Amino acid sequence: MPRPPEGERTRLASAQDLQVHFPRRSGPPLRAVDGVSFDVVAGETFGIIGESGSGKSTLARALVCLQPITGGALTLSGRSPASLSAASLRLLRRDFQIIFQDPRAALNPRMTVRALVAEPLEIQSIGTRDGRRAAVLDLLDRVGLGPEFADRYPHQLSGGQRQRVNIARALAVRPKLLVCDEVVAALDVSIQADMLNLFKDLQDELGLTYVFITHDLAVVAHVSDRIAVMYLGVFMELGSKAQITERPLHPYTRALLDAAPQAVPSYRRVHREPLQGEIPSPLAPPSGCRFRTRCPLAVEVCAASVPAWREVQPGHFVACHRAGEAMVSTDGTDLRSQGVRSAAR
């Protein structure tokens, strides 16, 4: 299914200053997601990347209404889940499904593949019994599993086959948006490429929209149209795939790029600044810029004030007091020579 032109696409999900905090018996709450704003438009793949502990999975669960939000606003297909009745919310959630990281944990070991894939249809009261049986076989075929898999149990499947079953389950109710939370992280590298190609084929065939969450820069760059870089509950940078991977403006984004392996001869490699230290606790995030304790460019203003979330270039947002300074593109070009530094100011 071809994608509609950019101007004709609709917003499927929209977050404004979205917050998810977990209260504790004593002390400050754990601020897992602490104010992120973004839109996901129909037909795109919106990637979210960050280290473990940055709040990606909590954000994923909030997007499909599995985790209540603490503050801000979330709208799905133009409606606020918080304002809907239980029956209306149940219908809305058909359009927004999630696939989790661990394919084994997501499947009931006592159920056959046929029963697992049919379960969402039964819960939502979709179709007749015979219709559901036919739908299960069609879904298995779409994800690359033959009818012989229908009567097997999860322990009889490989990791990649289990994840294909999870994808079939998510597709059963014909969602508009799929949130993919580290869906290839637990798979062998040899299987990851096949799985990513499957997601691309399904998007083209069914017109799906993805929110693709991962810690692997190579994965998110391969599948995404736009990428958000998340750190300690907030977004550091957001832009198109080319803007993030070729012209990064935030030191954290640059550090993630430098940490990725380069399949090029050593004489062609540019200067790399590996990321140092550990991510701070979300119970007590640093003042000002949350990345400042690990940032090679940090100065006094970085501790004194929170950097504004601003659009430096069309569609390219960053939260950094020194965005563009001492930055080079991935091909070694000094971005300041292209006017990025003056634009950032």
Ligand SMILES: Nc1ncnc2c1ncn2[C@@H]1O[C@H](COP(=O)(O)OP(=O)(O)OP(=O)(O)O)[C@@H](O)[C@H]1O
The other form holds:
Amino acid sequence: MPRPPEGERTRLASAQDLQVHFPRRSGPPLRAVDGVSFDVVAGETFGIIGESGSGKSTLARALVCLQPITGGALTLSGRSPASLSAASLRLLRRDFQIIFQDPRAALNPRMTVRALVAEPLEIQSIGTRDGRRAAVLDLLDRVGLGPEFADRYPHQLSGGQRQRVNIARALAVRPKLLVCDEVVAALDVSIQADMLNLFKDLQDELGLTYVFITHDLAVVAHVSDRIAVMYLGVFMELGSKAQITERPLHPYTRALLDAAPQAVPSYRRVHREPLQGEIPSPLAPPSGCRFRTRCPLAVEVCAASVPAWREVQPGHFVACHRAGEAMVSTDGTDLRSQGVRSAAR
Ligand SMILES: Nc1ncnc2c1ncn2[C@@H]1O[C@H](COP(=O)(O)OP(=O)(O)OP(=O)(O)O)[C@@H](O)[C@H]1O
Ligand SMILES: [Mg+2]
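Output the form predicted in complex with this ligand next; the form predicted alone has already been displayed.
Next comes the full complex, this chain leading.
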């Protein structure tokens, strides 16, 4: 499906300072997602990368209304889910589906593939009984499973085949946006590429939009049009794939790229110290910049104040006090000569 020019594309999902805090019996809440802002436009693949515990899955669940937000705003297809009646919300939620990491956990072991793929259609009362039977075979075909799979049970399938059944279930209600949360992480490396190709083919055939979440830099760089880099509940950097993988500005983004030399072969790395230590607890995130406790460039200001989220080039956002100084590209080019504005205060 040809993609319309950027300016005319529909904003499918929009988050403004979105927060998800989990209350605790005592003490401050756990700030799993602590204020992120971004739009997802129709037809794109919006990648989110971040270490374990950075809040990716919580954000993913919020995007499909499985997790209530506790602050900021979420708009889906131009509407605020919180303002909708139960019936309208149910209709809206059809358009925003999610697939999770573990393809086995999501499937009832006592149901056949046919029943599993028909289930979302039944729940949403879509089509007649005969219509649903035909739809199931069509969906299985789309995800590369022949009709012989219809009568099998999940335990008779490989991990990749189970994930294909999950994709078929998600596609049954003809969503506009599919959130894919670590969908290839549990699969054998040898079949990950097949699965990523399937997602690409489905996007072309059905005009789907993806939010693709992973801790695997190679995967996110392969599939994404734009990439957000998440750390401890907030975005550190956001930009086009080229901006993030070729001209990264945030020390955290650079550390991720440095740590995975095979993931983005075109990224010209300079030798740096590998990322030290563990991600701090979201119960007590560091003051100022959350990355400062592990950042090789951290100075006093980084502890004293939260760096602003600034657009330093069209579409390229970064939150770093020192991004202005770190603007010499890893191949030695001074990015300021290419129009990148300093983000330093
Ligand atoms: N329902 C919940 N109640 C309380 N805390 C939660 C809940 N869900 C997630 N958390 C916490 O929120 C933080 C972010 O978790 P989340 O699962 O969103 O991270 P993630 O980036 O998806 O990590 P991973 O890469 O391991 O999947 C973690 O500290 C986690 O323990
Ligand atoms: Mg997760």
